[in-house]
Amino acid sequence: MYKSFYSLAKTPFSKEIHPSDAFQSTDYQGALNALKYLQKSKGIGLLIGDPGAGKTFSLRSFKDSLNPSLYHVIYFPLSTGGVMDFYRGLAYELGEQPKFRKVDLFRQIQQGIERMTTERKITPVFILDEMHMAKDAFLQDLALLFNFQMDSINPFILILAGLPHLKTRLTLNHHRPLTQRVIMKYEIQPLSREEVSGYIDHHMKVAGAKMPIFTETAIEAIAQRSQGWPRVINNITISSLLFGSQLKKELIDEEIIRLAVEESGLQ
């Protein structure tokens, strides 16, 4: 196991990494700023990145940064379930016993948001994720559901997540009513070629790493093969490390990344 062999006390690009550990690159900085943004403000905000980016994880962090005594979370990827699952899942996660008909969903899921507000003292936090994946009719919805006493006031926070194409799909002309409701858009970009370098050493450190293991060619070759992307270069740096230790290779060069790449699929 690689673990042993380059000596370290944790499994080094782990999905379960834990916020306080991230690296605290440009982009991931400035995704939690905006959603900073977006909470003391409330409204809907938009979150873009392409796949790898860490949209997901810089959503994991929000959330975990948010007192439970004032904020309630409501996570929702697209991809689980239909429309009308959905709502359902929105009004039994309000505390409502969901209704079958959608005028009644609605009107279900806007009373709990109020309630929730109003006599809890709590804001409900919703965020959609994979909505890249959404109708068009689900989206021209998302404008009426979130609409409250005529546009007047926000008790709520939206966070709509998706691909980049998303916020295209939004300028078009029957997204209008939604597109102007958000007051927050930020789109995560890949890492720089020294943020590559800093990451790499960052999440080695976390590991337990006491040395560098990575040669400074084959940081270039990751940073060159990954573009920067966190999600490519994790897997690009596990592969590596198992490549690494099974040819006992005390230090990671380019060779063994060309062999990872090759092994990955990723050339």
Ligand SMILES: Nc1ncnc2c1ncn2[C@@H]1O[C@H](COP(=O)(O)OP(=O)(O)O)[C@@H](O)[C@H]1O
Second form
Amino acid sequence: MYKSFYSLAKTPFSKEIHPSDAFQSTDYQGALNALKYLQKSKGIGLLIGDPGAGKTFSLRSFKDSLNPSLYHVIYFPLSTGGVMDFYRGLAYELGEQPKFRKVDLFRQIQQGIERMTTERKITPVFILDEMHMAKDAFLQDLALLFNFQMDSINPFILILAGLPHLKTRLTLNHHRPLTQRVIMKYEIQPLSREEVSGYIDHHMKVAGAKMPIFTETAIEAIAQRSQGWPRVINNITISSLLFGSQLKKELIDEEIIRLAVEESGLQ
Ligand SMILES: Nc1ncnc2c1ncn2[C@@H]1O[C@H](COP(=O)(O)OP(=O)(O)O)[C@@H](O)[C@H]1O
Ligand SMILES: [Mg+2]
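Same protein, the form predicted together with the named molecule this time rather than the form predicted alone?
Complete assembly follows, chain above in first position.
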């Protein structure tokens, strides 16, 4: 396989990359700073970005940075279940035995949050990923569910993450009760041309590469075709490493990138 051909210790451009191995791009740092601000002020925040921009990865890094004896993180990607499962899961995670009806569940969740904050001095952190998939009714429910304060401060952190059209949807009138309470908004931008080069270099080093494998023109081609979105860069580089090793090319040039993109239907 290409790993041995290019003498790599690990699979590069992996989904499982550890937060400590993050590439410190401007917007990765920007997203983390925005999340840190929310950590201090508490309340509701919005993390927006195109597919593969690095939202979930930034959320994972943020989660890792929190002290587990002070914060209890509940991560819920909307793609995995229905909203009732979500409410039940929330109640359960907050230490309650989930009730059946939605009104009862809501009361339980609010009580659970209060108890966690006042009795255990732990701040619950709710991370709702893939929120662009949320139905209107769910967004309206959230406004209700999280509309409570203690001593005039929010006892929780709620992060809504999703594609840019989530932001557009939230500007609609019927979502104002929720949007008015959003105190942090961050939209992750693509990597710049220089950052694409640094990103590829960084991932290859994390994988154990001893010398450059991608030529300058290959990097230029990747930057152009990916428009700077990390997941697209990952896909192009992985398939070009595969092609490169099959063709026994020690260096990957723009011709291999072109082949990889066309043959693997990345474009
Ligand atoms: N700062 C970064 N450092 C290293 N890899 C990154 C970084 N940001 C994104 N990635 C890579 O890009 C992939 C896609 O990011 P992800 O967070 O899943 O995107 P999104 O949730 O916005 O669709 C991740 O699996 C990871 O491999
Ligand atoms: Mg994601």
